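First comes one chain, alone, set out as structure tokens in the form predicted on its own.
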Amino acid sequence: MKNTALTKTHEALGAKMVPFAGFNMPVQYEGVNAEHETVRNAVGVFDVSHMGEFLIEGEYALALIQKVTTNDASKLTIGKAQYSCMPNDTGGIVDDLIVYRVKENTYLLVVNASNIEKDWNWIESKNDVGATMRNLSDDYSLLAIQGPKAVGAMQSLSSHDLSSIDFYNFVVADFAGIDYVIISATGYTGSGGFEIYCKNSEVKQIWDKVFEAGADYGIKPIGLAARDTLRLEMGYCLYGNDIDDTTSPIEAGLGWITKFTKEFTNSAALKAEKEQGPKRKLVAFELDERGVPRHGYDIVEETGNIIGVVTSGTMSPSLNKGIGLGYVPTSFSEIGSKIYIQIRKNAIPATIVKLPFYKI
């Protein structure tokens, strides 16, 4: 089991330390749904120093980047960053991940930390260009500083305007004492904020001054199941869950990041899918009556038969109410159709919605 930077600051705090993707994370400090409104009207930290870090260099990075992707990374300018995924041989989805254009031929993909190994290996198997490839996730921390109080509370810790930082735009600037730190206007969370990249040896000192400068705002430290329902309230993928390697970015209801101006990976076999139109989709659900839908849970039609499978779902802090997603044959994934939750030998009727489930 490996540890991070700031295991033993966790420990202290109180937090429930537990095993994910091969590391010891935090799960939760005082409590999931008071970590959740946290981060949706205030500020708060998680420690995601757990997520994989490769380096893409020199002259033929892009063409290494644009082979292994499905987004188009040409667009990318120097200080933005682009959501994508990198599709397999057979259909389905090795990650999904963020490319950052951090100089002119150097480039930074932030992986699952589940898939590090298994990442690293695929696009080294793709790079018969010859690109530099850096793994150096064993060497930098992340931590996510998240919440609609997040400029004001960090304003303090930087000599660069934080609020002029766009949304999936960055800087390299100083912060919190250390010259040279990634401040990313992204997150997992859908309330604002930023993602701080620094060396592990950085990360318990800018940990130390986010929470003094962050005290007057609320800020609180948060754990990995906040982190998972917050996800699901704006209907974010996770990687094992809603896409795996076997579900195609297309069915995946990620067409958005899915560019058929370019060839990468199985574009003949994803775009022939898309003209087609998949024979199922990933929807997302809520319940019409009380209940908790959990991963793995069947979703039946109205005569009892099983359609589809439940990939995420949970109680949502912030509407009171059963969501989730799930794939259902194209027939059923209507906007305003009714499906069945099979909740151990109930079947609880749940709408099909649109995302996101929190409206900002």
Second form
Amino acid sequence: MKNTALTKTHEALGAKMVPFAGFNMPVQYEGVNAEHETVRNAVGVFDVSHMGEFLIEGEYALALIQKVTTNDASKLTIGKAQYSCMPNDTGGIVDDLIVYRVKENTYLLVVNASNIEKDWNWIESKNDVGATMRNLSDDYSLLAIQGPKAVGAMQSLSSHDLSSIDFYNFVVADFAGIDYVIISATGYTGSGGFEIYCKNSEVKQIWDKVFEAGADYGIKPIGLAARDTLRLEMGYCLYGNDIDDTTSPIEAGLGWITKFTKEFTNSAALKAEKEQGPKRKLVAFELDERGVPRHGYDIVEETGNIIGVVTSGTMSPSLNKGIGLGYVPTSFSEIGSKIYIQIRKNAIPATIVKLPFYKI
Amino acid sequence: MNIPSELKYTKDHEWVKVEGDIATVGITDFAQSELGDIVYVEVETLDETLAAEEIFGTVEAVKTVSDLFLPLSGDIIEFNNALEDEPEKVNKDPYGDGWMIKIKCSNLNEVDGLLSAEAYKNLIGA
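In place of the form predicted on its own, output the structure of the form predicted together with its partner chain.
Every chain and every other molecule in the complex is listed next, the one we just looked at coming first.
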């Protein structure tokens, strides 16, 4: 199992460590609900250095990215990022990712830790255009500094005006005594803030200075458990749960990042699926009664007939009710529709709702 | 780790306090800390008669679900209703406000099969 450059720091803070995607990661420090609140109301820091980073460079970098991803990377100017996904040849998704345009012909792809090897091999297999690929995953760390107080708490650490970085934009600037890091206005929580990409050798210094600067703002370290409840309240997909090799971007509600202005892997079939309408859809639901929906539970009709499956579920800390995502036939996917979640012996009624579950 | 010496324990990390033929049951400090924040305690066996080791309910933490096993045979005569709205009481006070059920025991000989505080301490390696 791999460690991040901060593993010892997490252990010293008393974190509960768990294996996740081949890494020894902090799942919680003081408790998931308290950590969730910290990010919603103040500012928290996640070590998400397990994420993978690929650099795609050269004259044909854009051509390769356009070919393997669904979003239109030609729209990216330097300093902009976009959420995207890589479809496979059979209607599913290899991974979801963020594409950053760092320089004229240099793009950074940030992929899920569990998929680093699979993604690398996949992109390489499609690289008949001659782009240069570098896997930086083992050399780079990633801190997510998230919450409504992130900008205020972190401003003293950079000469760049952090409030001027718009959502899904980034700068390469000084931060916490390091001359060049990527400061990106992205995240997986819905509560605003930044993600900082730096070298492994730099991350401990940054971590320490971030906590010094944030002390007056109530900054705390946040584990993966709260990362999951925070992302689920926003309805953000988690690869391996809500999307995988068998789910199409169209049925997963990722049509907004699937642009048919260009050709890409399996684009003709996905275009046809979009035009005809998918047979099933990923929906968001709230339980009408007490209970906690979880990944793998059946979605049923009142009669008990199984119509789908829960892909993510939790007790929402902000709403104090059971929330989840799951696939159902399109005929059941209307907002306001009643479905039932089979929780052990009981079918608990639930209502299909619009995302996000929690409005910031 | 708090393991009160006056209570009895099970290998499933429950504690039992026997007074006459009434047993109060909850989960141990170790169990609540392993589970993390508890978000729901479901007991649907109120007023039922169950045998020892049958499942009497479920405790749901943010990340996991665990069955609750009845430590002693008998009737489930009470559920701690306060847990409906405040399941976090199990985290805050597992041996007090976080108690879960009361059993009217049908076979008090079973008490001898429960673990002492010392034996439970050894079990969890505390």
